[in-house]
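Quick heads-up: it's one chain on its own, the form predicted alone, in structure tokens.
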Amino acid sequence: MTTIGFIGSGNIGTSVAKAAIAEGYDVVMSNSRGPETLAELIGELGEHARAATPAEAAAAGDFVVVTIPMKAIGDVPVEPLVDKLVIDTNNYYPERDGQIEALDQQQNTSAGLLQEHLPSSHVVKAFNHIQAPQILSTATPSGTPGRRALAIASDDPASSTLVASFLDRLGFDTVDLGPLSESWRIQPGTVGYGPELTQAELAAATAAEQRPAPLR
């Protein structure tokens, strides 16, 4: 039984969770206040849920999905997640975050902030452009006609096709953006970050968007 950990536990991780669930997976849940705020969750959650502190969490995911807000992802555990595949759903809000330099003059994306964290981790993109309700309400099956697809980006093929599959599990078709360095292709305020669209929408969407000037 593969084991997923959750290093956060907000809306979208909910979401991911109960997903997985769905789909045979145990979930590893964890928060930055501490496991027994979580007793609610682990209750929803069911048999197939239990929580843990974030460096336990870490520990215990086979993979582990990063879903906290940007400003957080310097207390993300570094040594439980060397060689782990890590999924990042983190968007850059300035408002929420404060003024990161290097994702406001384009040095970097939100994703490779966090694979600078997580140094000897496989970092993928996702999740980040979906509400979290409809992670549950607009997954279809594979071959479904119009099936949702989401953007994937990482530096580590062989870590995306894993992702890739999971998503498939999960109910998506998936648009393989690349490296890290091409994410901001599905950062807030593109085309394609929000709408339900096809992988060859979201493919097209994804390709034609132009990157925003750095701030001055």
Ligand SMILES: NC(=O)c1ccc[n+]([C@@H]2O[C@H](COP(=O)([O-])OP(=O)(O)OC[C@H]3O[C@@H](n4cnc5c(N)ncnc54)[C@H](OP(=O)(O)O)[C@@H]3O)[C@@H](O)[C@H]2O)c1
Second form
Amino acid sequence: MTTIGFIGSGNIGTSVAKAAIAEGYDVVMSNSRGPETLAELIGELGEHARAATPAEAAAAGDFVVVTIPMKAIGDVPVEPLVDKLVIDTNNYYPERDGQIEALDQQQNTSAGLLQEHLPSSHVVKAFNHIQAPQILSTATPSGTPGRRALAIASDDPASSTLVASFLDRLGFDTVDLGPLSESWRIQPGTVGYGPELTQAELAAATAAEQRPAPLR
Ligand SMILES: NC(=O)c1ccc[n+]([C@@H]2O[C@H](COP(=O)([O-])OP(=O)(O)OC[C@H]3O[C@@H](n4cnc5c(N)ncnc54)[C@H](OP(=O)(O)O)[C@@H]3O)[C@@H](O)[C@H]2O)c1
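Same protein, different condition: the form predicted alone was shown, now please give the form predicted in complex with the named molecule.
Below is the entire complex, every chain and molecule, led by the chain shown above.
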């Protein structure tokens, strides 16, 4: 049985957890306020879910989903995630997260910053451009005509391959953007961010994207 640890149990964490449980995974959920505050969610998710602290969820996961506001990534536990695959769903919204110089200046990406925080983990960006409920409502089996695709990016190609398999099980094709340094192609405000696109459509949209100028 594969266990997925979740750091963050909000909109995206809950939707990915539901989709994963339906595919036979176990999940360990965590948030900022403590496992006791997740009792209702665990009741909803059922017997394949339990609540823990972020450090416990990180340690328990065969792989781990970090799905929290960008401003909180400094809190993500480092040691229990060493050598692990970490899926990063996060987006940068300055109005929520405050101004982050490296992102405003286009010197890094949000996923690149998480990778810097977790230097011995394998960060894969995924799920950042789909609205949480659509993780369940727009999933379709492999081979379905018009199947939706989701973008991924990672500095570790083997981890990208694993996440592509996971996404396929959950109901999505994949567009691999390559390294995390290319993940700006699917950040908020891009053409691919939000709409339901097939693999060919998402590949074309992300390839054509122009990087914004640095903020003055
Ligand atoms: N909502 C979407 O449709 C969507 C789509 C794609 C990507 N995203 C991105 O994915 C991330 C999560 O979005 P969301 O909508 O799921 O957010 P959300 O509903 O606000 O949930 C955030 C979760 O993160 C937890 N959290 C906050 N600070 C934490 C910390 N320091 N340590 C551990 N857990 C912490 C919160 O726990 P507490 O409640 O206890 O504070 C909560 O469980 C964001 O970066 C967002 O931009 C969202």
